[in-house]
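Just one chain is shown here, as structure tokens, and it is the form predicted alone.
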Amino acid sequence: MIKECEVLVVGAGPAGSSAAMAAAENGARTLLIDRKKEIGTPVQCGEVVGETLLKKLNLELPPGALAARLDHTTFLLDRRVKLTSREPYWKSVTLERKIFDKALAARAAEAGSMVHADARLTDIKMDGDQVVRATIMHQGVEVNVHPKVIVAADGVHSTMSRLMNLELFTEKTLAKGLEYELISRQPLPMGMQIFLEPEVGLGYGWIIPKGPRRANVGLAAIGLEGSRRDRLQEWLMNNPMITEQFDTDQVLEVKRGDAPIPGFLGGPLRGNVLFAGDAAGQTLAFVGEGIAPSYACGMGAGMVASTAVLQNDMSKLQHYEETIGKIMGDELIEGGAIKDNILEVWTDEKIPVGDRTVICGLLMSEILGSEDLEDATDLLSMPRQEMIQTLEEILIHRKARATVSALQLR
């Protein structure tokens, strides 16, 4: 049965569960709701998170949530350049999100939060800029609660945003994706593979291993139009590096989702509502990774919300941006800056589209920085082997733990 609360958290993904856990641990009467009948389903992302972020956040993975450890990332650029980075930042782990998300919600419950699946926010009542009542449909029964603070962690298509008539980010900052969980023909290298090429568009494709012969294979792009399934099928069937590894007749799961990549929005806070996770665009914008940033920012939202409630001082909510900045601000701001550089290159029609994808990949992998953009077109005008040799010299000069080689598929 849903009871009254001081802090209402909407959405039991990483942001919502960490917010509920932090608020409850701090002593606030907390309610966490999720519209799904089973928290963690369906999976709507690539399920990968950077190992350095896990360590930074001291986030211990729940038993059974670790699918694979990936010790490198390979960037495959316009089917012409292969770059493999073994820098710590590009090491990662693949999760079983169904297990991970449910375990985080369980941690919130263990901290003292009420948790209810199959509980959907349907309406709110506003008094000025404050939400004074939330209406929840719980297992077919309508319930009203009157929280002092709300954490809206209900995803990229946030119900709370819609009910408050807010647009925190637009379609132009939304990457739409689809992936299949596939079985490979042979053992996979234990590294993520990222594909940047005109066939994908303004985004990237990926192979994310979940085991020796199991992987998430998909793509996401801004401005993706038409059938996602048709776009993915066409790419899978026509990319020789994919067809060499996978048979698309062996699909274990279909996962569809959207990733917001607006860059750091400074919170956001509206009235007594703290937006967190995908609902706030809290992702590493240049790659769209949201699991760890959402968890971190949700934790900050829960701390701020509970402090405001316990001190009976709603002005404390104004500390949300500062709190997020301390926890995750550098990563969010830097990710937004890299994303802006990538957009600048992608929209420069003076550069051939294939060259654009190579430059975007070099920016994403952080082999090139914004200060190198003027020289990047000269790099791409070189004969292929000379270009590879120049890239090797750049890697040596920067003491990067990375290798580069030429692909002959274009």
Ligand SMILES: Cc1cc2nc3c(=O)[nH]c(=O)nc-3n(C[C@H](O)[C@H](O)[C@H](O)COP(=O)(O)OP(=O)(O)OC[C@H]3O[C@@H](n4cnc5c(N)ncnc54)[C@H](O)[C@@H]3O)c2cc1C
Contents of the next structure:
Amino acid sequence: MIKECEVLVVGAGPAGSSAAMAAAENGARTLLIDRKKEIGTPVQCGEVVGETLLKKLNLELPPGALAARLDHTTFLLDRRVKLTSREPYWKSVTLERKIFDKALAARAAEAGSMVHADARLTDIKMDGDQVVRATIMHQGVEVNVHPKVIVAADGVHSTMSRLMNLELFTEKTLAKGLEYELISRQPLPMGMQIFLEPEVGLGYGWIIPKGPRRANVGLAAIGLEGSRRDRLQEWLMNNPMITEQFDTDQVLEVKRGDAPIPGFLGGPLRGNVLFAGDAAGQTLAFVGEGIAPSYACGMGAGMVASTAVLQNDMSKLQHYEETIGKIMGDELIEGGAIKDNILEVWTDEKIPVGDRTVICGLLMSEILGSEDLEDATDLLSMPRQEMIQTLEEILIHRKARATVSALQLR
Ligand SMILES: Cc1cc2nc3c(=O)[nH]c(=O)nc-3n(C[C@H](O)[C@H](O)[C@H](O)COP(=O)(O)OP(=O)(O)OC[C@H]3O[C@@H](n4cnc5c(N)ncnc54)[C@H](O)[C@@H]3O)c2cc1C
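Return one more block: the form predicted in complex with this ligand, after the form predicted alone shown previously.
Full complex below, order starting with the chain above.
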């Protein structure tokens, strides 16, 4: 049964479970709720996490949650340029998020939090800017609780934001995605493959191996209109690098969702509600990576919320932004800045659209920085072999652990 709490955490994704774990460990009476009947299911994610962030957060993966280790990332740019990076950020692990998310919620429970699946936040009562009552539909029964602080970790389309009439980010900063978990014809290279090309739109496509012959294959783009299914099918069927690797008639799972990429919004606090994870746009905006940042920021939200409750001092909530800044500020700010550079190039109609995708890929892979933008168009106007040679020289100059070659698919 749902009981009264001091800290209510809405949403048991990585942000909510880490918030509940931190708040309960700190000694606050904590309640974690999720509307899903089974926490972690369905998956709405590519399931990949950068190794550098995992190490930085000291995040120990739950047993069974590690699907694959990926030791490189290959960028396939406008079917003309292939760039493989072995820089630390581009090494990653793939998760079984169903196992990962459920295990994180179990860790919150082990830390002492109450945890309830099939428990949906449906309404709130406000007194000024404070939420004084939350209504939860728990297995078909309506229950009211009166928390002192709430962590809203209820995802990209946050119910709490809606109920409080807030718009922390807009549709223009949402990437809409769809992917299939597919079986490959042959063993896959154990690296992520990222595709930037006009056929995908303002975003990217991916192959994220989950095992030698299993991968998440999909795309996400800003402003994606019409049927996502049709867009994905068309891309899968018409990209020779996909068709040579996969038969799209063997679909194990369909995963669909939206990723917020607004850039750094600080630690959004409204009254006694701290927003965390996707609900607060806390992703690395240039790639939409949100699992580890959400986990880290949720932890910060849980610590701040429980400290305010235990010290009976709501002014402590003001420390949220500073806390997030210390834990993830650099990464979130840098990710937002790279995304802004990518958007600038993508919307520059003076550059042919195919060339834009190549430059965006070079920015995304961090082979080029904002200071190189002026020279980037010259690079693309060179004959292909000369362009590849110039890129090789840039890689050598930067001592980048990366290789580049030409693709002849256009
Ligand atoms: C197509 C796609 C691919 C992605 N791929 C990657 C990737 O490869 N790597 C990566 O790092 N990130 C990826 N992301 C982003 C990543 O999935 C999110 O950033 C991450 O899940 C955010 O965690 P969270 O806890 O904030 O939110 P979520 O994981 O979305 O969890 C929110 C929870 O809140 C619950 N909830 C919602 N409303 C209510 C309510 N009213 N009452 C109770 N519970 C509620 C939901 O059921 C959900 O469980 C991807 C996103 C998309 C859309």
